[in-house]
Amino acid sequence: MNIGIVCYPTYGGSGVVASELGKILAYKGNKVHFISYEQPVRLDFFSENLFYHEVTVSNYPLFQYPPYELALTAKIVEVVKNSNLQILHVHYAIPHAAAAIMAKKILKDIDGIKIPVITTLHGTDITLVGNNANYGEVISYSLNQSNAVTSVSESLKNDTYKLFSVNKNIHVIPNFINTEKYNRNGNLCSRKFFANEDEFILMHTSNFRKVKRIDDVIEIFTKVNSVKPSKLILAGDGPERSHIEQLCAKNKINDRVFFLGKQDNIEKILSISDVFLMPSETESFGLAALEAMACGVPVVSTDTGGQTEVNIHGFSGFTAKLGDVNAMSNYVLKIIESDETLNKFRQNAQYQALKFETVNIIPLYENLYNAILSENN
C-alpha cells in the first residue's frame, strides 16, 4: 500500500502512536509518507519505504495567526497527486481531519482522484474541542465525512457520540507496544544513581500540563515517602514544570526527586521504578502506563477515561476516584509492602501489555485499510 500519515510531530501520544504505526506498516513493505509541520521525533527516515513531507506556512502581514490549515491542505493535495497515496490516515481531529477532508474534496471534484480518509481519535482532539461549541459542526462533519473513524478507546468512542453529531460506527483500536523495545530485560540502567537498594522508586511521565495532576504526583510521593523512603522521577517536560520545582522545594523533598526533562529512552528509566503514577483528571488511553506496564511497572491511576480499560484495579496496579491522594498513597504502600507482592505486580503488568502488543494491534489497522480501499474501488 501507499499509505499518507498526517500527525503532530510532538511528544504527544497521538505523534507517538502515528510514527510508530509508520514505522511498522513500512517495515512490512508498505511505503509510508508523513505529512506533518517538523519531522516526528520518533522517526529516523533512513529506509527506503519512509518519506517526510514538510508543511511550511508563509507569514502574511494580513494575517495574525498563519494559516496552517489551509497549508497542510494544499500540501496533503500535492502529496496525494505526486506520490500516488491510496489511503490517508490523519491522527487528531484538530485540525487534521478538517484539513482532509477539505483536500479529500479537491482532489475528486478537480483531479478525479478518490482518496479515502481514516481519522484516529486520540483524546483531547474531542475531550477539549468537544467543550467549545463553536468547532463542533466542524468536527461532526469532518468525522462523518471519513471514510472510517477509530478511536483508541470504548471511553473515548463513548464521548465522541455524546459531544458529537456522528452518524456512523466508531472503530476501537486501542494503541499498542512493542514489547521488544519496552520490557524489564537488558534495558536497565544504573538504578543506583537514583536510590539506595532499600529505597523505592516512584515514577512519573508526561507533558508536564495542569490536566495531569501533578501536584497529585508530589502529594503522594511526600506520603509514600514518610512511610516507606523512595525517590521520584519526573521525566518530561512542560509548563507546570516551574510550578513543581517550587512545590518540591516547599515539601523539602527537592533532593529525594529527580526532573530528567523529555527523555527519547524512556524505557530504560521506566525499568528501574518500581510504581508508576498516573493520577491524571482524564486519559482517553494512557500510552505512557502502558509503556510502564510493558517495561513490569505497576501502575497507580485515575479511574477516568480509558485508564480502566488499561490498567486493571488489584492486577496491573490500582485505580482511584479522581484526587483521592490517600487513597493511591495506599495502593503504592500496598504494591511494595513486600518484595512478593511488588514481583507478582510486576508480572501482572507485563502479562497486561501484552494484550497490546504490535502484533495484536497493527493488523486491526491494515485490515481497516483494505476495507477502505475495497469499498473506495
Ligand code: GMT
Given for the second form:
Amino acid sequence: MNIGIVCYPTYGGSGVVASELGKILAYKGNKVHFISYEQPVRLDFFSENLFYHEVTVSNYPLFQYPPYELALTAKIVEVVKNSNLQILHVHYAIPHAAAAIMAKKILKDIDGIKIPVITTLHGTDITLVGNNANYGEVISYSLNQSNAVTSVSESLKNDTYKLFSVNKNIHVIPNFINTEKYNRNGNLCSRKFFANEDEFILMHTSNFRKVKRIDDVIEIFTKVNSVKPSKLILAGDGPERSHIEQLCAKNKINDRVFFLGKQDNIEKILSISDVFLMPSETESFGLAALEAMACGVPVVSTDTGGQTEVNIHGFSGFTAKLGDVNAMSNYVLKIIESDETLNKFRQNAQYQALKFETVNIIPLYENLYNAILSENN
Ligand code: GMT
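Same protein, the form predicted together with the ligand this time rather than the form predicted on its own?
Then the entire complex follows, led off by the chain already shown.
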C-alpha cells in the first residue's frame, strides 16, 4: 500500500503515535510518506519504505500570518500525484483534516484522482483547541467529509459527538505500545544516581503545559515525601517549566526534584521509577501513562477524559477527581506501603499495558484502510 501520513513532527502524543504507526506499516512492506513541516522526531533513520516531504511556507513580508494550511494542501496534492498515494491518514483535526479535505476535492475536480482521507482525533484538537465556536463548522465539515474518522478513546469519541455536528460513525482505535521497547529493565539507568535505597522514585513526563497540572504533581510529591522519603523525576519541557522550578525552590524541595528536560529513551528512566503521576485536567488517552505501565510503573492519575480506559482504578494504579491532591497522594502511599503491594501493582500495570500491545492495535488500522480502499474503488 502507498500511504500518506500528515502529522505534527514534535514531541507529544499525536506526532509520536503517527510516527510509530508509519514505522510499523513501513516495516510490514508498505511505502509510507510523511508530510509535515519538520522531520518527525521519531523518524531520524533510513528505511527504504519511509519518505519525508517537507511543507515549506513562504515568508513574504505581506503575510502577517504565513499561509501554512495552503502550503500543506499544495504539498498533499503534489505528494498524492507524484508518489501515487492510495490513502491519506491525517492525525489531528486542525488544520490537517481541513487541508486534506481541500486537497481531496482539488485532486478529484482537477485531476480525477480519488484519494480517501482518514482522520484520527487525538484530543487536544477536539477538547481544547477545537472547543472554540469559530472552528466548529470547519471541524465538523472536515470530519464529515473524511472517509473515516477514528478517535483514540471512547471518551474522545463521545466528546466529539457532543462538541461537533458529526454525522458519521467514529471508530475507536486506542493508542498502542511496543512492549519489547517499553519494558522494565533496571540495568539501563542507575537508580542510585537519583535515590538512596530507602527512597521511592515518583515520576512525571509531559510537555509542561497547563493542562498537565504540574503544580498538582509537586503538591502530591510534597505530601508523599513528608511521609516516605522520595525523589521526583520530571522529564520533558514546555511553558510551565520555569514556574515549576521556582515552585520547587519556594517549597524547598529542589534538592529532591530532578528536571531532565526532553528525553528520547524514556523507558530507561521509567524502569527505575516506582509511581507515575498524571494529574491532568484532561487526557483523551494518556500515552505517557501507558508507557509507564508497560515499564511496570503503576499510575496515579485523574479520572478525566479517556484516562479510566487506560489506567484501571485499584488495579494498574488509581484514578481520582481533578485537583484532589490529597486522594492522589494517599493513593501513592497505598501503592508503596509495602514491597508486596508495589510489586503487585507493577505486575498489574504491565498486564494492563499488554492490552494495547502493537500487534493487537495495528491490524485495526490496516483493516480500516482496506475497508476504505475497497469502498473507494
Ligand atoms: O498531551 C498533549 O499535550 C499532546 C497531545 C497531542 O495532541 O499530541 O496529546 C494528545 O494525544 C495523545 C496521543 O493520542 C494522547 O495520549 C493525549 O492524552 C492527548 N492529550 C490530551 O488530551 C491533553
